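Below, in structure tokens: the form predicted on its own, a single chain.
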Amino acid sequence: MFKKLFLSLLVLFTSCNSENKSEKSFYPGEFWLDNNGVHINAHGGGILYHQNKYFWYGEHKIEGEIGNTAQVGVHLYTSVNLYDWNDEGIVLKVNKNDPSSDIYKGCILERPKVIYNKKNKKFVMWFHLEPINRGYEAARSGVAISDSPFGPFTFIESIRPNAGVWPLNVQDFHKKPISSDVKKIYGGGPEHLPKHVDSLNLLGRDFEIGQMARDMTLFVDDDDKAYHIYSSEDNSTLHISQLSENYLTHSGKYKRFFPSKFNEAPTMMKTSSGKYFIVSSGCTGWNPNAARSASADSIFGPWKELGNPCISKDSLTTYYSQSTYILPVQGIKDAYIFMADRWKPENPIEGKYIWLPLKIKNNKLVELEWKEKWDLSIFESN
């Protein structure tokens, strides 16, 4: 009750605060606030742009630890200039009825994303889950679909991605017998794993049942073709696998890319000039950690490790949050936000969002540097 009452107070307290703020502003790390006055509740988001408007999808989450797991859902906001958002309500619900349902009541499902289908005009939601009671060990990927972006959206299956498949770049010693004691889950950052992933060959491992698939973003590129990009081989390896052409399973056509590196939250954006970048964390839990970035003239590689963008105080930190998403603006030639999260895992509903402007530096490295408050004017510069 008396979390209730303080954040209901601290809320206010923003709300009447903003009164002497610009409207037309982005405040990162304070309480954003929806045409209702309530605190938007969309994390580890992201953004898909159609007719005109701004759709913005993420996780559900209520008051207290349990919110770390899924009780709702998927919440949807609507924008037409990013700073004001619309409450749309929940588009994905989770299954209260059937506790055989891979997104029933208390599983965990992470970093909804959603892409538009040119050919058969659907909407695609795929986001990280661990159906109840696993913990993190399933390492699947969900799949839902709507004929609208309004939704609702209907859950079709969740799967592990490129079940039987090699990727591209496969290297003769993955195709080797496995031995048994490799054979385990090992946890999710590099303090578990005892070897060098591919002295371990997780991806042998994995494949008659499929790669695991954790953090991940999409991607669809000018061609429209679609990308599902996720930490893979517990978490130690990032996997590049594009979609099928309806963009509800893969192609088989995917490669693995820093090996033993234990990149996740990862995003991707593409310039007008045709570079690739890469902006991820490394894996330190709720913990937050320094970005990490790459570059590539192409999706699939080589992808230049650049290091960390972040090149203002608390850097290290990635300004205490970690990355969800890359927004390009639309209308502004090579102008992105990078939108991130401020993680409460003992109270995640209090989650505060951090979108910044993404500089890119002569087409060879993106820039973070942390604004108090800045609006899309700042794009103007470019």
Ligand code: DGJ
Second form
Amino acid sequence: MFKKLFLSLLVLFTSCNSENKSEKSFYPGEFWLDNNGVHINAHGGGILYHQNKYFWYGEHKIEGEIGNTAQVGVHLYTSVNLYDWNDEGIVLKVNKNDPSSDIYKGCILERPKVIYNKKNKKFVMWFHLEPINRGYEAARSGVAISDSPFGPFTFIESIRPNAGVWPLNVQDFHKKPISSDVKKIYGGGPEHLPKHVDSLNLLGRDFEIGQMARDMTLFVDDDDKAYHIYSSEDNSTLHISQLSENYLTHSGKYKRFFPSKFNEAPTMMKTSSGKYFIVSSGCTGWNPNAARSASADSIFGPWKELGNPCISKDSLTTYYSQSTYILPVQGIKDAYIFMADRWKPENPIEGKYIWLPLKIKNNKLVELEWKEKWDLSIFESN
Ligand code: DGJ
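In place of the form predicted on its own, output the structure of the form predicted together with this ligand.
Next comes the full complex, this chain leading.
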């Protein structure tokens, strides 16, 4: 009798469990509720995997257009299965007391990414920072540090990368004197700059004060060297810049790529066989555009442009989204999730997340197919 009861309970338990399991799915573009039933608030985010947990850091947005500026800080969620996320609160708070702080409330603080430094056991966060009331013209990078992935993170400073340092692929014309009409800031999009933007020498313009850095990601390679990848030179050119050993500053080793191509929202991944891929966007403000991709055998190139990885309807808008991170799924070989934001600038807190499986074709191309609903079993054939 007791044995029978135990067995039926076991069947009930396992069937409930497997039912729950098969119910777990990603629903790109839908509201995504956290453990409190609230839509996840971690936009322009990135994910760190540490000690069997995923840590999703992103911009906390508030209601109304003011939510496009940082009123709160960087929000953290954690998960063990990638479907269910626990709200862990704000891990980097904007400064509400000192208007001279670079991260004073109302600044623009975008695309935070966190990496772990194994040597000194510190968690290092970098983000795109525009101190208050200057629009997007400062184009700085903020850095913050913590002893724990749960924070709190302490803001260290904001900088322009690589002041006084030429990139490895500098050209002779970059070192020539700059004409005074170039010494202005153009405004971010290709529409503000002449077609011959590269010959303007925006790199040389910013040589002494440091290079512009707006949309960005971080990438840690297999040898633990970390890289800051950012839209520079008025967004016209992407820079890949190696960080120092402690990840808190730039090492001085960097290269510029895709000049005059206006890549924003860069993301980077590396396959198990050592191929690097970048997926990025064009430059159209909050409006979506067609994604781009590129591949390389070495992080410092040469990079080969591969075009738009999206292959379904609405490919020209990246399914109404803009890239933010490529997440390697733990425990499955070459399983990557493309993470993107469907921005809602009129009410940013309602911005949705587009997560899609990223397919690598013959180690040559990346492909993104639209899915209304999917789960990690899609990677089982890997
Ligand atoms: C596009 C960028 O990718 C976003 O992070 C944000 O900076 C918007 N531009 C602002 O228009």
